[in-house]
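Just one chain is shown here, as structure tokens, and it is the form predicted on its own.
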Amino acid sequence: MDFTNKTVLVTGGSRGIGKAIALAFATKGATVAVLYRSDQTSADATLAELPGTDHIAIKADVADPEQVKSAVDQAIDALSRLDIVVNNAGIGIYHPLESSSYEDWQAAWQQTIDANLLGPANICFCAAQHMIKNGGGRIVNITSRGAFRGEPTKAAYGASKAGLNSLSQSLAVALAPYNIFVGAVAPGFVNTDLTADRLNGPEGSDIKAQSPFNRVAEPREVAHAVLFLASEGAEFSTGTIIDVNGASYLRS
């Protein structure tokens, strides 16, 4: 998987899974644009770790359509073109039905769908317009095990990720004639700072025991699947959803 002279936009790329993806691409020769929402300190730290030169950080909220368009334009202007897009940014808001107010329920759904589904859809649209003119490209969307097994305390999250799976497959069909290949990676629990409290808390052992490996994924393992889908030679895997959950949830 050689990405020399390739350009990549990674949303949510300043920390966790997104940072691992950015590092993996840069290590394989790509020039990376890291999109972050607000944490400039983390974005700058990630840029400093990326091997190679000319990497950039772009501040934007993927839930805002105008910021999405501006961010994609900035990436294209800075990198000259855009070969690969990874939609990693997302949120997960707890809103158990039995204990949430109607107002909180609506707010959680709106915020989650805006960030996890409409945001990636808009990034795909803007990036694909450029890729069509440029002769092709790759898009990889980070979804979730929760799209299949359900998220009882975060129903909007599970639904948004199921929608992102469907979007990925719809675009795989729609964009194939333009030499644009689209796939998705669906992780289970991943060892990041966002999950650290739960993994180190009382439920940590039960979460790890969901996998026969008795652990959760590392960010680099998710990144490996992303790089495969974005690599030359993986074209006929367009429309694929790769599970990275350590056999904690199996489907056929």
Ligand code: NAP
The other form holds:
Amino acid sequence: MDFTNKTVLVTGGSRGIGKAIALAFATKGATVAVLYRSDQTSADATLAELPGTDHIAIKADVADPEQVKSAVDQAIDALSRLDIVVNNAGIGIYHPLESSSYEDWQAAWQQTIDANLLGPANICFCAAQHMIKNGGGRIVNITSRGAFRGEPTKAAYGASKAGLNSLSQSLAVALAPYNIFVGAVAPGFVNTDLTADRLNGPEGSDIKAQSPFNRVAEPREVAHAVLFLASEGAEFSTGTIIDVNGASYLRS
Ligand code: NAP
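Would you mind generating the form predicted in complex with the named molecule now that we have the form predicted on its own?
After this comes the whole thing, all chains and molecules, with the earlier chain placed first.
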């Protein structure tokens, strides 16, 4: 998996899984644009850790269609072209049906769908316009085991990730004639800020025991699957959803 001379945009690349993806691509020779929402300190720290030169950080909220367009334009201007896009940025808001107000329920759905589904859809649109003109590209979307297994306390999250799986499959078909390959990676629990409270809390050991390895994934293990889907030779795997869940949820 050699990404020398390739350019990559990683949304949510400043922390957690996105940071591991940015590091993995840079280690294999790519130039990376790290998109983050607000935490510039983490974005700067990630940039400083990336091997190679010319990496950039871009501040944008993927839930805002105008900011998405300008972030993709910025990445193309700075990197000359965009070969690979990874839609990794995402949020998970707790809104258990039995204890949420109707207002909280609606707000959680709106924010989650805006960030986790409409954001990636708009990034895909803007990036694909460029990739079509450029003769091709690769898009990898980070979804979740929750799309298949359900998310009882974060129903909007599960639905957003199921939608993102479906978006990936639709675009794999629609964009194949343009030499653009689209895949998804669906992690189970991963050791990041998003899950830290639950992993360190009373349910932590039960969560780890969901996998026969009795642990959760490390971000670099998700990155490995992303690099595979974006690599030369993986073209015929377009439309695939790769599970990275340590056999904690099996489907066929
Ligand atoms: P994380 O540690 O919370 O990091 C989230 C990253 O996304 C940060 O870089 C954050 O930027 C950025 N971000 C969040 N909302 C954004 C927005 N509206 N616009 C732009 N950037 C935004 O998350 P993670 O655990 O690495 O998760 C990454 C992805 O994997 C998510 O899509 C998540 O749903 C998925 N996933 C995670 C797990 C898990 O167990 N961790 C499991 C399955 C799937 P700022 O810091 O600047 O806000």
